[in-house]
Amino acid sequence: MAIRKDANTLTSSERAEFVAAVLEIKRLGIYDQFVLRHARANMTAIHRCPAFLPWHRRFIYDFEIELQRASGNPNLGLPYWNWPDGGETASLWDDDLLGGNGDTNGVVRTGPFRSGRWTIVNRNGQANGALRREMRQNASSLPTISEITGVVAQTPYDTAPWDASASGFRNQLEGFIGANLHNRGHMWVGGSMLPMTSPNDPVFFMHHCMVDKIWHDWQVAHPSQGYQPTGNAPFGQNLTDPMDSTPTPNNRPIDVLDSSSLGIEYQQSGEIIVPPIATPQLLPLDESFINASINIPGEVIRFQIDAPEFASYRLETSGNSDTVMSLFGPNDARALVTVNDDGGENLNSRIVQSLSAGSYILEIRLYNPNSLGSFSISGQPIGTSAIPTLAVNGVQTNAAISFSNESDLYRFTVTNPGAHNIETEGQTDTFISLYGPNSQTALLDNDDDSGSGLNSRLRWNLPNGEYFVRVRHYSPVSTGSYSIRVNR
């Protein structure tokens, strides 16, 4: 198995075998390739979305099998740069691995791909001159530890509109929101690096294995927390489309989720502080408050909501901290149903939704992943909601799913036990859950595309009693209409 080691930490031998691989498949042109497969690429499919890292991942994947061909060595794995210990007079920049900084013209004199040995291509394939580098010149500083544990602890992978602005764990490792890491290193570096033609300097690679080394850290620390988003994404972005400018097969991004899968470990050294994810405390829907605080970088705190009943409720932060929301459910850690940032007072966040009764997840972190603060939170129902009424063998009831993460609940009561037909119609990829027999939380069944065309449909044999139909789309993000109806 190929073992990814910090850089730093590589012994003379194995500084040799890799720059030995490095030079021995720039040589047979396949090094040029891999900077064109990346620059020719289409810019917004593999960067500034969702896919961003199983496209990467798979990119320096195929990079290392590479370098295992070159030098017989089927275990050899790609180094990481690790930015905390990475800066200019860090091990990795010694002329018998990386070589050093560019000249006041930015061009590279020193180490293994220095100018007259090393030489870069243009998007065309072209030669381009000498490698450079201007280190520090468009960004000052590395990221810090205590910022990367800050990214490692936010959740979800991402978010709509799956681009720049998105929030979560993935744009705040590929640096449009928050600390910055990935962006940053790129800048940091400079020169070569900046251009859709970064793959030129060597660097490229091991950077982009320490923001894969994040991402296996954050599937560790978080394995409730998987790939978003699964459909209706734009095309190459969802969890089983292909992937933008990547061989066949596996070139999905639910075919690289998995590192172990690929024959991949990480050396851990200890310095990435994952902060823990904590027990759920019980928070009462009575409007009383539980006081809580963040007391290490990124910290997340959960707590656990019990809706004994279909109604709406009100979750809100107090206090001097900017706080933001995350409520999962009902019943799956998994499925998130909103998130709020600034809803409630000052910078305080409020839910205000209607919910199914069943039990929750809702976590709260603070906006800015480095800072501590403390907070209050409180619930309460602010009133019931009537839930519509199936009837059975009656007219289809029409309804839309009209926003990101809602469903419907229905309910209807069986007078005549026997078989029974609940099914969706329409154009929207429906998604329904049956409960019961006079329970909303007692599941019984789910269906997703058992009717026409998207369409849900369950059979049951049903005793008497009153049941209830949950409806959603299949997608959490997705919208549209549908009709129901429940047919003995």
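So that the term is clear: the rigid core is the largest set of C-alpha atoms that superpose within 1.5 Å between two forms. Treat the numbers as computed from the prediction; the structure is a model and nothing was measured. Residue numbers count along the first chain shown, from 1. Compared with the form predicted together with its partner chain:
Phe328: CA moves 2 Å or more between these two forms after rigid-core fitting. Fitting the two forms on the rigid core leaves the C-alpha of Phe176 displaced by under 2 angstroms between these two forms. Asp342 shows a C-alpha shift of 2 Å or greater between these two forms [criterion: core-superposed Cα displacement of 2 Å].
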Given for the second form:
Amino acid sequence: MAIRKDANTLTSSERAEFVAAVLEIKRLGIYDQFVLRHARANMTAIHRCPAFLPWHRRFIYDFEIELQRASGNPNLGLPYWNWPDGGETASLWDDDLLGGNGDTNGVVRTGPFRSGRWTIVNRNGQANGALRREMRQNASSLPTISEITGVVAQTPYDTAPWDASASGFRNQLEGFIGANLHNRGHMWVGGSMLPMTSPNDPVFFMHHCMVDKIWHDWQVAHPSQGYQPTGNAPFGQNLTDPMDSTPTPNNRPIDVLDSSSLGIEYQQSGEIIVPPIATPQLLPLDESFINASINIPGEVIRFQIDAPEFASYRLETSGNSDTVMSLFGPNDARALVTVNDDGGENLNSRIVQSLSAGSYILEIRLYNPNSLGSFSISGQPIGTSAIPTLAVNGVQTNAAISFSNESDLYRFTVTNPGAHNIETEGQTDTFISLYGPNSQTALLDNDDDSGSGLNSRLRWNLPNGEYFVRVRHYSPVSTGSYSIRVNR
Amino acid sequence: MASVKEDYEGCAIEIEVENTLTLNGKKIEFTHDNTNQTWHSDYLPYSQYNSLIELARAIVHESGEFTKAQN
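Taking the form predicted alone as the starting point, write out the structure of the form predicted together with its partner chain.
Let's see the whole complex now, leading with the same chain.
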């Protein structure tokens, strides 16, 4: 377990251990390989894009492993540069850790990475002189606690067109819109921290450790928000795409989403405020309007919707605000159903969707994360949908999960009580849920892989009545065809 | 902007009508954001500049490729 601490709080022995490990992997040539891995990556595959955060999470994780090997301490954690307390007089810039600012030419002449002790490399791997820092010349200030808190409040993770113009948390943290956290840190240090060879300065790793901590804090604050995109973005950016210039295995965003599974623990500085998760307000599906307002930039307002039966529902906002709504469920606040921006009147959002019975979470934010505004929200069923019927001991029904997060609902009627098999067939990793009798919400059982291969199978003694089966892909981002049948 | 030729920190900067930039004869790729009127380059991934000449000077000064290394 790597314990990652505020660099300013490291003890003298912790500082000495970190510096010695960095110098040792520099001596072995390992450090410069990290510089080149970053410098030779496709710039726009690892910056200005969704993979910016997972790519750098994996990058500094690999670096941390090398430090642990060099030090012999499996718990050695990268320190993070706590920007609000990390100005030029902060102790992380002392001579026993990073050393200080450069001279009039930018050359660093203090600390363990000073000229004569530390040589940087260019993108060809050739020695390129001393480490350079020109603090405050390109950016006058570091991010504040309130700026960080404001960015942590942003959702969703990212949005199309998935670049430096996109709205969302990633781009605000990276720094091309909004408060500008990450980019500003590079620019504040200046010198060797500005080009693609920026890992030449060891503060790069502390800087990205802080970036990664903020992503971690955001993940804790917004458990219903996942990595985006899950598909249809440029290759290398989607949840299950391999990332550029990253060794296998575990080189996809999905592999590094959980810090704790990587053995990483962040020791909080106790100052950055993670916004509380608001309890969702119940939105009745009776056409009544609920008024709400976004009073903090980036605020997300959550509503709970209880769909009593499978039907087509309309959810929409009204007012002058440019709203965006995201629907999650059923009965899983992490399972995204759909997102809508401008499907309603003017800049309002509207979702018209067939929904299985169950509980849903509707999140509403403003398109511009820097805007404030009010809106009204209403929901109503707009018609029952025909639920396909499965004939007991009849022919199988062929179907497909055709897009991310889709689920299919079926009904069947038991007129001869006894043991019934409900099972899928095919190459798709299905997950089924059985409800009843005579209820779309009374869950009897779930199954993932009890059938052949990755298929699902439930065997239940069923009394007379009507039953419902919901089928989805085990993976929320995957699709595939399957068949389903019920046999007594 | 008309053609610009400038010696900056010992590096020859040449700009031809805002669409071609060379440093010491090497063609430098860059992107112009028409909406925000900013210029940026893969050489300096974290920053954007308000003119092409500012970007060129920053690449010369910061990239370490067009000036003599300092010790």
